[in-house]
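Only one chain comes next, encoded as structure tokens, the form predicted alone.
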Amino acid sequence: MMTFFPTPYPDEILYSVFARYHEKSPNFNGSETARDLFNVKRIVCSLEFPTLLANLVRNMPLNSPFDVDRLILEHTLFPYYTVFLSLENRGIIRRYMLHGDVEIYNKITGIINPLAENKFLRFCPKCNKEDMERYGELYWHRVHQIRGIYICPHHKIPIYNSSVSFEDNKYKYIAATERNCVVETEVVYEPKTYEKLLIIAEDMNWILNNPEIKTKIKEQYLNQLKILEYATVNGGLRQKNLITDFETFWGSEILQMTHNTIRKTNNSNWLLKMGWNKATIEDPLKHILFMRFLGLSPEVLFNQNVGYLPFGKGPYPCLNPVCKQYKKHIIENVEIKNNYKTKSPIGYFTCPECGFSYLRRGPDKSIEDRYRYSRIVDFGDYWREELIRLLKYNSVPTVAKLMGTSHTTVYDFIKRLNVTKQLNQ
């Protein structure tokens, strides 16, 4: 058991706490720390998804107020990395995390991208600033260690590497100082860059602390497709103009930094995955990436529901010149198909009180759509025994014009129905 452990401070990843319990404690090497901390001779030091933390908690002096879930929730990057996995896999790595006897290669190939790994500890030199004065020592913070982050969330400024080499240091803990925390050339980004990157930055450090989805993402994102005209009612793809506009939204040039890139002639690329119904992506960068293209935000995403509503919400008008519900709205739902031809919406609407039935285009471009249609799928026959009681004392004129309709449609059901007939009786 350890005689002493460090508090972890705010946002400290875990690699950083055993690198200043190796500073603090008389171990001359990697080895040393790891016995005392995991009962092992040598350990890869692991960044992202540190294992044998059951022992680790094993070994804590008593009264330690750290649990396993504790230090991995807010002291590791498994918050934001498995927060679009299944529970199954999510508890498969956390069962890696704390026992490390469990294969989770295939879990995390989908999560991590191998292109985007930091070869060095990175920081942001204003975090430091603010840690020296108020700790009194510098220490790594996870959220600057998330694969493809490069602006700080917290200062809006660029993160650097430091000069330690996380390849090279395996199994070694090597603490945050200022002597390898050094800014050697100042990076600027061009303005247009530097927001894109900064929106990332901030998604990312979002997830990493709220990662709790409460939605159906597959859901959000596809009424959202369909809601920008990416997709049809019907769930299809518009592919091309998708991947151009998103080409377009976020530009080469980040595509590039984010190793996002899309292959065109792969129709299964990850972009298109994205809205397919049965595909999964898992990685939290591409979602961000996707999600941001589409206009949404990761708070909108997780907790509110995006809702296809291409004729706005009910109820809707009956628009039916002869009903006494007439332009009221009292239509409680609308039937949405697909146009075959241009595969935009078409809402189908029916008046409950006098069966007046509609069609109309969409989706709406404004308030004054709803009192439109495109055209009458059924008059009803509020509308019809109507017509036959204003035939009565009326011109076939006057008539129309009451009904809201063509003198043509009126002399058509005056054949259709027989209604000469019926007059003359």
Second form
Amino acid sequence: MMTFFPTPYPDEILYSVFARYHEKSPNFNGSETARDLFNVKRIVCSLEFPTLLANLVRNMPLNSPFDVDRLILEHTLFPYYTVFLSLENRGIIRRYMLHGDVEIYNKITGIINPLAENKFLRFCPKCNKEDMERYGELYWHRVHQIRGIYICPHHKIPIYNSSVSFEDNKYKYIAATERNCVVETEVVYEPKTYEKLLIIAEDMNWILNNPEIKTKIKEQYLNQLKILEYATVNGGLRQKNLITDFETFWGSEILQMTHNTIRKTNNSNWLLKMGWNKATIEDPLKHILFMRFLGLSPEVLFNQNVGYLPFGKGPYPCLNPVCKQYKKHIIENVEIKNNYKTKSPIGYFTCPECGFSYLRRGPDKSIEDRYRYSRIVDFGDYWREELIRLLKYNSVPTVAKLMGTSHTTVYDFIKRLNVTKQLNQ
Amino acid sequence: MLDLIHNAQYKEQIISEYKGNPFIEALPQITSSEEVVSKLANFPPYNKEERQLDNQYRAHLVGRLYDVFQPLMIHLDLESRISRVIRQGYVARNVLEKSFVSNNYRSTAGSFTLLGVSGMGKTTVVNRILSMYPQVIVHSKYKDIPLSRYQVVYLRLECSYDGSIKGLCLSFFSKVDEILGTDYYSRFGSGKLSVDNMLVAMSNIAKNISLGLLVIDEIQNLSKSKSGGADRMLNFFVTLVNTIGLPVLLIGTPEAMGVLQGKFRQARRGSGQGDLVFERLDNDINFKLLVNAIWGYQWTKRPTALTDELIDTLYDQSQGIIDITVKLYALAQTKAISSGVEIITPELIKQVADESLRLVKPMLNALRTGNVMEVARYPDIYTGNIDISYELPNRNRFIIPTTSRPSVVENNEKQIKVKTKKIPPSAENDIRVMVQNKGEGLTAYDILKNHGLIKGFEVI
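Switching forms now, from the form predicted alone to the form predicted together with its partner chain, please provide the structure.
Next comes the full complex, and the chain you just saw is listed first.
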């Protein structure tokens, strides 16, 4: 049990709170601290998924204001790493963090990229300077320990490795000090690389603090893929285009730095799984790379529905020139089908008033496109009646003009009309 | 454990240094002297009808006398010092202050020493004063800042019987374990750790539990510690005061004075509140107050009014030592009850003193006669100064004959001895001359003594 528990600083990772506890405690070694904190003799210090937190809270002084779920949410990387998990799986990991069941560790390896593991605890020199001035001591920031982050999202400067390595200190909690956080050589990234790294870092920070997805991610991705024509209306991926465009968008440097290079030959390429309904990619970094490539920010992706609307939002106008509702927005829905050859979307529009039906090859490029059709599917009864009515008094070219069609169509129509008349007679 | 623990309630502070410090704000309000008196005083119930009970019951009732506590001026002084020392000590140790967090603070702690003749109720009064504070305060939230820690306002330890540091550490660990439920004793008290490591652990724990005041009783035991032990212990207290900022209150009989004066100079420098000595009471208003307070507790069948003569007799027999005074009065009552006299007279008191206080009689006699030499034989009642650095005799006044060292010429082949001359006794003040001119049947000892070369014990 503990006689005090240090109050965590904003965005301080729990490991750091434990380290500060250890430093102030009378304990001479890590196992004594482990006993104070968790009632166990030995525990591997986990940065990302600390375990036995239920014991931790029980060992705190009476009436402790710290609640397990708040600690997990505000002082571990749990919210970031599990944001793309199902509620059920999130619950499993939460339980694991509370009671520490070793078997569940396999679950965790799926959501973190083992290649991107940090060998050292990391820090931002400006954050450290501010902390020293504000609080009088340093601490390990949560956001700096995310796998694949290179820039401090607050100060927009590179993050550095401290001299504290995990390999050597598996059973020790080591607090940040001015001695182990030293910038030896200043890091400067290429401006282009820097910009990309900054976007990634900012998105990571945003997700860390807003770990709530209100939309269906897979649908969002697929819709956006369709909009950008990386996917057909039926959901087929244009794999080659997608991979090459993705690689040129991020550049091989970034992909290497984040340990997310694409293996073209491999069918189990993570990039292609992004849009698949059955496959699961849970590493948030991959999602960030993917969503940014699709031009989405996490804020939009998580909160706003990305509709696949190649013809814009309804209602759509009726394009029957003789209809009373001509060019008025009366058609509520569009039926989208796939073009066999070009795989581009085709919209089918039918006026409920006159039965006039047209189709247009999409997607629309501008608002004027709404008044264009590629082909008329069916003229509708009203149109036919009107044609017969007009033909009684007018010449064929005039009728064609009035009906918004060519005279061949009108002749064609008359021919067919006569045939039916003869048949009726 | 649980009944000791209080949830922190933060109170508005008047003094600006005390504002914004959760540890100080959680303490009870600073009390006025009237409140202190009413809180310190303890007057057990007394019923006049009890006087009519049978002897055997009354003999038991007399025991109630020992529970009477009458606050005196010096107690108020002590209370105020303790109150100041605790609060002052917390000023620099504000967990919310970044200078404290970065370990870069100036200690505001002061230590002070309470010395007093055995039987003056030092321990009792300190306990009573400390019980005005909650011992453990739990902090969980201070002005929207979540805090999770215990504040132990005071901890009372007894200096181990042999004055060893290890004993002190061990009793510290077990005391903390007792009030907080920790396992420090088994962890740090086992044989694994050296005393130095124990001290490190102890000072860390004191810091962790935000200890307000460390009271160390029976400090005179230090004089029994092994050579250098007292020194180390006192240095450790200085460290506590100066580096951790933990106020320390040392309590002891005057026997501790030698240790403290000889070796506690550094610590005294750090003592912000000065030292307090509980002298024996003088036969003045204070003593009267005390006797008045206990006099009401009378179970003899015939009530005896308090007269000056009785007070004087009590004073004379007890020499102003509170414990003895109360005991005498109680014993006199039992005697009056058992013998059927049922009245308390000066003679009875004297008789009881002769019969029942035989063990302390020599000490009391020494105090009564005022013979410094006699009193000094009992270090726990002697409150005078023991000046170790007495004046050295003037060396130049007398010639102590010395032979000059034989000068040896270093040579590889042989050593040539140079004969040394004896210095003949010549000067008047050569001690050899003095001794030779003795006469009158005096021994050499007497002569040297007469010349002041040998000091008698009474000179000190």
